[in-house]
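Have a look below at one chain only, the form predicted alone, in structure tokens format.
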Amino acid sequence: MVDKIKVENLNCYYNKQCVLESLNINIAQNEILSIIGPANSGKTTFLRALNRMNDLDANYSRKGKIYLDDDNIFYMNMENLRRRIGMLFAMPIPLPMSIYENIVYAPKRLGLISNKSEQDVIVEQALKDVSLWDEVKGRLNSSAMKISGGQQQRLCIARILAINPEVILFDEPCSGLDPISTAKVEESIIELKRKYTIVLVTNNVKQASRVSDKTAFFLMGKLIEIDKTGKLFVSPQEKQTEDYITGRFG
């Protein structure tokens, strides 16, 4: 498979303290990679490094290289990078406007669409891609703040899809959702793999086993093990990995 992202000897620091050490990892195109591990393992730092959100923190510094295709992201225009790599956070954050305007806001701002017919097409397709169209098509002009939390999270995914990214980063996207909403978000993630490369940080090892092609286990700022999900969960090579996924620690 073709690698979409290549991480070479990445070291991340906050206040000069290393929180992610000597990370080397490749992520294939149209692959779902789950990142698991206990708190303070560097999972979210790694995720935010992929679209340079860490760079907004004055106490953050890093060494190493990250390539998106053949482009070193540290030399890329920030707006262009974040168009290519979208990110979804743990809590849904819909904009305080209609469902329709939530979807078209970014494409309009970036000049990707102009007329109403183009907007209609993007809205319908983005909502269908997250299995939300049938639930909200009759109330597109109503406030996004009035739909359920699970629907808001899928709306936020649709908002990312509207700018046609190449990679989507998910930071614990189901942490505040009920089991039914979680299942719908997971179904959306699996479907999105057909078009996008996905990196998922999750504290739910069962979720990682359900949705991902590969899983990486982080511990204390280091990559302990990465393998195909089925293999890692059935026969991990490292005892630390086994202890974590069987609940002995973490």
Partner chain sequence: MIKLSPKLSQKLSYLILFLATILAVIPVALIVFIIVKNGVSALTWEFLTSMPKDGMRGGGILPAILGTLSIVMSAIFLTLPIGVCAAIYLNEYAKDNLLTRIIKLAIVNLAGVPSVVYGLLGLGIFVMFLKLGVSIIAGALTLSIMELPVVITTARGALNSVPYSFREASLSLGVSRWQTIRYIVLPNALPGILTGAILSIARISGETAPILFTAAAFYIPYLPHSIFDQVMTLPYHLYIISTQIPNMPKNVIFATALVLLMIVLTMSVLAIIARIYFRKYRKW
Second form
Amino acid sequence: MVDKIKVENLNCYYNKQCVLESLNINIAQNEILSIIGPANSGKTTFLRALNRMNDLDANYSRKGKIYLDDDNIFYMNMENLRRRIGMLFAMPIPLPMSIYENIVYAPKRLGLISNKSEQDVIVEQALKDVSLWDEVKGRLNSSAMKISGGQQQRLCIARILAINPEVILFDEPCSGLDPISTAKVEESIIELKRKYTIVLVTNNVKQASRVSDKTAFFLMGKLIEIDKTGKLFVSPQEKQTEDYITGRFG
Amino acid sequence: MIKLSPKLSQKLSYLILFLATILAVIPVALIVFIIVKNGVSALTWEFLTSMPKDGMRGGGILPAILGTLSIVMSAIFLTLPIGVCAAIYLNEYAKDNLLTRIIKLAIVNLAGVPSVVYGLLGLGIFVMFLKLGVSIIAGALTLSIMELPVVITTARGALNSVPYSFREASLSLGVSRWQTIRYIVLPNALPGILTGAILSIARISGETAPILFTAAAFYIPYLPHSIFDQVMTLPYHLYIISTQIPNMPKNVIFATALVLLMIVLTMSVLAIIARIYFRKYRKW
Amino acid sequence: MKKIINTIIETIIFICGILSIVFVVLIFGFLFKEGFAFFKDYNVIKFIMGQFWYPDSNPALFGILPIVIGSILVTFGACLIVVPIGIMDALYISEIAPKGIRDVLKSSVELMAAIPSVVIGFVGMVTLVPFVKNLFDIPTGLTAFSGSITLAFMAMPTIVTISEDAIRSVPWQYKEGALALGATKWQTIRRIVLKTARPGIIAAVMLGIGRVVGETMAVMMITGNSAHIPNSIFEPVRTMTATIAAEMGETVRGDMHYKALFAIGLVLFVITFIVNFIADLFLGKNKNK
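Coords for the form predicted together with the partner chain, given the form predicted alone:
Next comes the full complex, this chain leading.
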């Protein structure tokens, strides 16, 4: 399989303190990679390094290289990079506008669409892809702040699909949701695998085992182990990994 | 000392607090009442639209009204765009380092510098050093310099009230920083910025000290021809006729105060209503 | 094309940001330059400790002690009135007042801030001044006392709104904890709310003082404008702000009197800057909690 993202010797620092240390990971095309690990293990920092959201923070610095299709992302135009690597946050963040506007917002700003009928097509397609269309098609013009948390999170996924990215990053996307909404979001994620490469950070070990092809275990800013999900959960090579996935860990 | 039961002491304290509140609110009502009661008889259409006569004891206050309007509008026109842009720069672009923090702190504190100090600066810089003379433009520049820290501070407050997560969400979709500001931050900060602007207009309309030596004229019974002319202004006119002119008819002074009060209060009430309205209908 | 517009707008914003900072620096550079120029020709000690302000005598005397005392007297008197009333007011509005009239009370207090100081000065002149004169049977009602009362009400909105913010930001868990232990609401307010909100209330008082010290027109119209050291609060005084406002029109750029007024401006600037800075520190403290 082709590698979509290659991370070479990445080090990340906050206030000069190392939070992620000499990291090497390859992520294959159309693969779902889960990142698991306890709090403060550097999972989210890693995720936000991939679309350079970390770079917004003045206290952050980094060393190393990340390649997207053989292009070093640190030399790429920031807007282009984020267009190609979409990101879903832990809490649903609908923008303060209608459901419809939420989806066409980025395509409009990026100049991807020109007329109303194109917009309509994109909105319908994106909402269908996350199976939200039937739930909201009657009230596309009402505020996105008024739908339920699970619906908002799926709307946020739809918003990312509308700019047609290549990679989607999920940062604990179900941490604020109930089990039923979680199941729906997970369904969407598995569905998305056919078209996109996915990196999923999660606190929920079972979620990682349910949806991902590969799983990486982070601890204290280091990659401890990465392997096929089936293999990692059945016969982990490292003691720490085993302790964590069996719940024997703090 | 008598020991009161907790219940009784609570009742007593509430009563005292209530009386204190009444004491704070009454002067406002009283001032408005006194001015309206004594001024309304002299407040005619003619009073608003004619020139002063008889050493200001008769006639109207048209030049003072127009003078105030021209100075205030020029000042807001100068200070609002610069102030809002500066707020955007400080809040959205400037790196969060020691220098930025010092600048932000300085600007907040400059808003508390007395207006008469700005008047002094206006006289020194615009009237004398830049040789603009006592004129509309010198007064407007003085007021705009005075109001700049206030505009920046309120605009920053409005920008800050837009959750940071909205910016992150927009940026993560590949939308550029300026477009994020233009389409997400500014529309949601606009109510706050506008309310602040209205309050600024109200505030500088009533300011006397900064224009005392930079723009205001004692008595000019005609309208200004250019921005380099001196003008009469409402607050200064009120000051003059209430302290410097002997045998001034009282109801004319009250009517002048009433006009000034109406201009300023209308705008303040507008701002208060706007703020309550926007708070109620805020989308998040 | 979009990129170019983007860059142009960002450049304009950047320039405005820098420009406003440059303005501020330049302007206060000017104040410092003109103010310090005075001290080249006039002894600083004589300026601060001098008991006579006679700018027109020969030789001219520029002792600011009488006007500093005037400012302090008026400010102190105003604080004695406004601080207790303002805090009680804020407590009532934020903790006790029924919801329906809360906004009304708050807005009417805020309206006081909107009334121009020259209007307040005028109303004070025709009502308060004769009242004080008759009440205490003194030769004139234009006294420090009248000034203090007027300024107290002018500082009220600042103190009430900022204290109210501080009181409202006390976490409800604190109050609930106290109420659950059987304290009455008033005991909770007195022991928990007031204590927790203290930094914010101190900040409010500092900002109120800043407002009072800097007030010009109303003071000039009500305190009688007499630049001598008063024996009691029932005598006319003159403040630093009123001195600048009353005399600036008579000066010529560059002469001693002009520079002396700039020196007073400098003193005022430093005082208000310090007061605001302290307020800022306390406000920051409140926020970090």
